[in-house]
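Read the single chain below, which is given as structure tokens and is the form predicted on its own.
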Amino acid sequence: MTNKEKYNEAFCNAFEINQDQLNGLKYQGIKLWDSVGHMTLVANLEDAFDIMMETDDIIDFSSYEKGMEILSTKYDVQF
């Protein structure tokens, strides 16, 4: 499984959505991406990539695209 597939799977599992809903997805843009859903997503990503995200990065993680930027620049996850 590629890193992009792992990333997409973390989102789909956390928010019970299909991959076609991912592009442009933003925090609180759907019902399940609230504060609890956000932490579920973070836990899924930390497990998928064997990382521990810093608090500032969790707070800055505001969209599907921003998440890829954070993971690639700060945690060496290549997409």
Given for the second form:
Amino acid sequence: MTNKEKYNEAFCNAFEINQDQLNGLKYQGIKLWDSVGHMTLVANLEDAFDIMMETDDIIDFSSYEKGMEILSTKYDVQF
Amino acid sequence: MCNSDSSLTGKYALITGCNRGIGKSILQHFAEKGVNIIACIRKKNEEFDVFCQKQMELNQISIHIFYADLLEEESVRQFVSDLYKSKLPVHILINNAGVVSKGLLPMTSMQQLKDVFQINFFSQVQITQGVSKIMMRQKCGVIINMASIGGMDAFPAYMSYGCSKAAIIYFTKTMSQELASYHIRVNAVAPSMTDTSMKEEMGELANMEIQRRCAIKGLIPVNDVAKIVLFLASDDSSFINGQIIRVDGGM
Ligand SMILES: NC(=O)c1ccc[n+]([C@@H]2O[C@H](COP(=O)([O-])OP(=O)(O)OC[C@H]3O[C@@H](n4cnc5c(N)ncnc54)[C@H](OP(=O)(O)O)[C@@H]3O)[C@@H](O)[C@H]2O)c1
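Got the form predicted on its own; could you also share the form predicted in complex with its partner chain?
Whole complex next, starting from this chain.
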């Protein structure tokens, strides 16, 4: 599985959505991406990439695109 | 996964400040129940290494030792990161390490206030932030914070210590609400004067005042505090959540 596929899967599992809903997706943009859903997403991503995200990055993680930027610049996950 | 029976055997308990005092007694009580230990202490200590080795052999458990100075945010961050990398499960977290601090208001510097909060509150929050994420994934856990009667009752010259313990009490209550849906219980123990070296640091005057207010006189043995922690960590207390259990002889 590529990193992009793992990343997408973490979102789809956390928010029960399809891949075609991911582009442009924002925090609190859908019902399930609330603060509790955000924790589920972070747990999925940490498991998928074997990382521990810093609190500041969890707070900054405001969209599907921003998440990729954070993971690639700070956690060495290449997409 | 967590055991669903009341047995603690085989679980993993992370205890901070367990090289002496109340924390060491908690370690021993858990070890005797077959609980594996993740010890987080300030620095390497050979006497503690020997003690741990003995506990491992006696009780057929594992003890993993990590180091962190709770005065330093970076040191705590490194510890949490190392803990993640170790992939150890954490079923029980005991935020026990702490310092006492005294001084009347005009003699309490902002630095002193910040330091006591850094150790007694901010670092506990930082550790809980990391460990609760492990527990959230496990979908179970127990967190026990070491508060103090000083966080509820007022004593002159204990503003900084008391405020830091009051903060941990509020933290306990809030976390008990926030984490309950992940099957994580959060409680605190609030001892009065307990028989550790901290009583010397508190001084004769504080000791006398506490004894005056206590119905049952005398120092609380560390074992009494450890046994309450053991009970709160076990499934026997599965509906106790968000509580601050005073061990104070009736004040
Ligand atoms: N004893 C009492 O009367 C009493 C009453 C109410 C509540 N409490 C609370 O119970 C807890 C345990 O106290 P105790 O009586 O067992 O005290 P203690 O014998 O003085 O032990 C304190 C523990 O905390 C650790 N610690 C302190 N500062 C630290 C730092 N910067 N980084 C890492 N570890 C640090 C100490 O490590 P080092 O050995 O490296 O210093 C030690 O392991 C504390 O939270 C205390 O506030 C105690």
